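Only one chain is included here, represented as structure tokens and corresponding to the form predicted alone.
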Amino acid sequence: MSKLQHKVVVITGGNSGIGFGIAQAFKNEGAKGVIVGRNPETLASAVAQLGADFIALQADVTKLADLERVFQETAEKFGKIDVLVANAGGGAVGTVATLGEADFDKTIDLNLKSVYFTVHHALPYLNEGASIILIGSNAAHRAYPNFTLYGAAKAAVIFLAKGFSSDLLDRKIRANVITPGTTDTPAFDKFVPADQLDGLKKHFAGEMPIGRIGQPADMGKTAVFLASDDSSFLLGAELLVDGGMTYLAK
């Protein structure tokens, strides 16, 4: 398997969940490259499992010098990148009357701000003709309760892709973006209580059409369709990985 023989691949959020599972899909294409995450146990875990073609960077994504020494380590350790992958996130969860304007910030600086500049200090660093990916969400689509501004950041994201191509056209570098949805990573634990865990996911399973809840090697396997030159013409599109849940679900 060598769709991504030699290229170099930065992945934010690449030590745990859905960024980890990108990193895999990554690694088993042959990629090489950069995870980057603000838990040190975490990055060492996952960069261990890796192997030797990857290296752990920690760096909280919302400091700009954070992410300009992450793209510096990375061309001096690998050269220039190929795909870059702006998947961390999170934030607060709330309504409307429960949310302040601290939980605003924290939340807009993680899933909007930080994507942008991700890209924006990223661009000096990327070849020419390099894949972006962006992370989305189907809160974008649907509004859960509680996720009115998590899905409100997601869905900006979602436009940043047809931004973000429409201004890189004359370096032919392409951003897209995969939308999941309801996905089995570690987010669950920060949430829910360990004993109901599994009811929960179940829950979520029998909710979606397709009948089970993503899994992170799901969306690893559409960012590698992303990153090769399989998806050499497609450029500003999002792809709905959520089992069917935003058009589909009753």
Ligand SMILES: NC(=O)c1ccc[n+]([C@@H]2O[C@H](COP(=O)([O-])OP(=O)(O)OC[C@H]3O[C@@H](n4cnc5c(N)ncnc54)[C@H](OP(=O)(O)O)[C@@H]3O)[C@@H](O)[C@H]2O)c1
Second form
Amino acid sequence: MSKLQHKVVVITGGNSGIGFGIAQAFKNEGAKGVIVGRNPETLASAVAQLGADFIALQADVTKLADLERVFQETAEKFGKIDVLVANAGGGAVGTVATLGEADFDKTIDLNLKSVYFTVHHALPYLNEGASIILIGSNAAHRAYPNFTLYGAAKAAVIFLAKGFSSDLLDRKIRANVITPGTTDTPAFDKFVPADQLDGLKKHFAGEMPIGRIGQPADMGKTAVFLASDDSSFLLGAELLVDGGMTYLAK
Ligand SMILES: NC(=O)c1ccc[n+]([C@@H]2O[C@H](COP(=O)([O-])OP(=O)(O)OC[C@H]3O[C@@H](n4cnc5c(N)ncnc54)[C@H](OP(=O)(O)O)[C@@H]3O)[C@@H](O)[C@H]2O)c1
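Switching forms now, from the form predicted alone to the form predicted in complex with the named molecule, please provide the structure.
Expanding to the full complex; the earlier chain stays at the top.
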């Protein structure tokens, strides 16, 4: 029996990397629903791979009117939502010496404000007992050079899972957070030239206690658990899916 049969899911950033890995895992468990992103090409190719039970909606999660439209259109097409994944994120890279107000606003808008308002705007469309899954980062637990602001935003996201769960107890809506460690996604392409990608990934793999970096499918399996009744006793929890990189010395 599929774990998410007939469940309606919405995944922000479902057109790339971790979000697409989660969408594929949900699809394989019988879910249907919506992926959200800005890039029309990756939206089209992702939804073509997910098949007829999924649609793509082009929207910017930092724009509140876009979020409102996403949930209205989802409800019109599929009815109420069972699983919401607030995954879209990424960040400006730099230190407290180099990142100014514009980078601050951009990073916090995308990684914190958009998560809060994704959930806020989804609420009228969520079923009783819905599962909200947020995506943190192990940069919230360890200070990596150049990831200070991003890490601070993600630390706040980890708190939001607790706060949302508390706020939504009467509707039996659970919010939990997946905290990925270094994961093999197109996000890498934004930071290094193509000819350095393999070397960088090998370097990170060597740093990981488990000996490899994460794959979007690792996050997909965890998201299926959090989306399904198997995790019905988890509220406000953080699952570190990081190959040991946060807590194990190497
Ligand atoms: N990869 C890692 O090592 C790692 C580790 C820890 C945490 N994470 C977190 O995992 C999540 C996914 O990252 P990823 O590695 O899978 O990166 P990715 O492949 O670059 O995917 C990022 C996704 O977010 C979407 N997105 C970004 N800004 C958006 C906006 N303003 N509106 C709508 N969609 C937006 C992108 O779609 P469009 O470009 O089409 O807008 C894309 O689908 C992020 O929250 C990231 O912080 C990643």
